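A single chain, nothing else alongside it, follows as structure tokens in the form predicted on its own.
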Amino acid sequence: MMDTPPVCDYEGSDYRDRFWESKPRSYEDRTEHLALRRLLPPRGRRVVHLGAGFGRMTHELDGYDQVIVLDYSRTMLRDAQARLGRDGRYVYVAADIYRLPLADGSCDAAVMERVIHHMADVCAALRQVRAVLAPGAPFVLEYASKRHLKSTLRYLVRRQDWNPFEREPVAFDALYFNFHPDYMAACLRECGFVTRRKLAVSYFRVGVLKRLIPLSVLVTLDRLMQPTGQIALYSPSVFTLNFATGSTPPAAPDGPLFKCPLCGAHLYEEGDELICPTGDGRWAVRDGIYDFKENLAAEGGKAAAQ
């Protein structure tokens, strides 16, 4: 098994209630939906939503024939199932982004928002995303920027030690990073993407503004400000539209969806398990979730998964 960086696991957390539903975040929610609609092609064959969580943004992908809802947390995926349903268009996958179990070239589009700030190795994650995409496929990536107006002002008046103009990421906590736009641009190029559009999102993410200014006004202002990301990026959130470059052949439409995250062989389904033909692993299918968090073939894996 290849070594990978640690993964931020929201298993059993109250993230949905604590972060979104118990606090006034309607402004962030609406502006992020707006940005995604502006960037992602509205329809296609298969899209993967990476780090989908409880499915807050996933319904924006309803124009696609198949939506892969992928997250590391099983409890988040169960929330997503309750939110989105199980009509067959949605495929729920519990997996590590550093070891994506999707066949190379199997997806026509990808979305990842509010996720990469948990990645200690950005390029390792982006290479995995590039591998599952067909050439020319769009990839909408959102990241938290370190070079936003608040951090810049705090640095200039010496109320902040770290420099928002330095390219290296800044860590606020374990597995919680903000990135300089130039750093992210370089990572995307290195990992096989070309960036076509950038949106500056959530300029007005300030408590006093959200209390004093009507939500509809803030969202309208944000809508007007987002395109300025093509010129300058000083917003706390950045949405980018990228396209997969290179000549990796797309997977056949009727080909296997899953590959072994250890050796890359195509998996076959037998009963309620996905099995690697080389013997490297077996993974369970439980309650509509393809569960790659536990390798049943590993010593003690089956007992741990039960």
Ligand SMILES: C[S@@+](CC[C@H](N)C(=O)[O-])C[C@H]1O[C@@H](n2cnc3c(N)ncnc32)[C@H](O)[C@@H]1O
The other form holds:
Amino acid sequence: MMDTPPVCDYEGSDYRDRFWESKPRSYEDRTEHLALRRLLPPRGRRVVHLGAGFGRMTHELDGYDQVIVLDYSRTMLRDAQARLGRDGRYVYVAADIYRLPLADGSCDAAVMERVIHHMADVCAALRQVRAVLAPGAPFVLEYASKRHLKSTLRYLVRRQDWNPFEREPVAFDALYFNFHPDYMAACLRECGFVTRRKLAVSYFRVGVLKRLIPLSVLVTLDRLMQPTGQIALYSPSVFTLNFATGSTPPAAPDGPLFKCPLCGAHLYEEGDELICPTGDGRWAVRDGIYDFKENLAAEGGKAAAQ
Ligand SMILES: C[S@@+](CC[C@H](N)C(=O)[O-])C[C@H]1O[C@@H](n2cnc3c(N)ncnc32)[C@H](O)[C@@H]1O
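Here we have the form predicted on its own; I need the corresponding form predicted together with the named molecule.
Once more the chain from above appears, this time first in line as the rest of the complex follows.
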């Protein structure tokens, strides 16, 4: 089985409450929704939301016929189910982005925000995303930039030892990275994407500004600033619109959605399980979640994704 980098595990996490609901982050939340709305084509057949978390942004994908809500954490997915419902249009998948179980070319669009900062191997993740997309499909990627006004100022007054202008990612903690825009642009190119638009998001992510300036004013200012990302990127968050290049044939619209994350074979569904025809993989569908975290065919049902 191929080795993949470690995953930042949100199983059992209170992320929703700890990071969003108990903190003054309405400015970030509103400007991120705005950026996604600006970039993602509003309608389509099938979109995958990668690292969707508790579904904070997923309703922005509602113009699509089918929405794959994918995250490594079952806790997050259960929260997303409670928020978005289980009407069949949402397909909940517990899986690792480094080992996507979706058929090649099966998605017409992808969105990934606030996730790649947990990725030690950006290209390995982006190649997986590229593989599940049809040629020409849009991919909205948000990343945390290391080259922003606050980090530049801190570096200049020697309050920070890393240089925001160096291309290499900076690690703040285990599996927490910020990226230089040129580094991310090169990764996207190398992994089969062409970038068409860039938005500079969250310039006003400063405690004192958020306390003193009314939210609606900050959001309006952010709205005006976002398009400047096309020329210069000095914001802490960057939203990009990319398109899948190359000639991978798109999957047949009525073809199987899932492939084996171990060997790539199409999976078939039997009862409450997805099964690989090689016999090496079996995954449960539990409480409306396609759960690729545990391979039931592995010895003793050992977690395949470890
Ligand atoms: C900071 S949260 C962001 C959630 C959501 N995108 C949002 O903006 O509210 C990061 C999410 O990425 C998921 N994640 C991190 N690494 C992952 C991986 N390798 N595969 C799938 N999901 C992953 C985590 O489980 C978590 O839900």
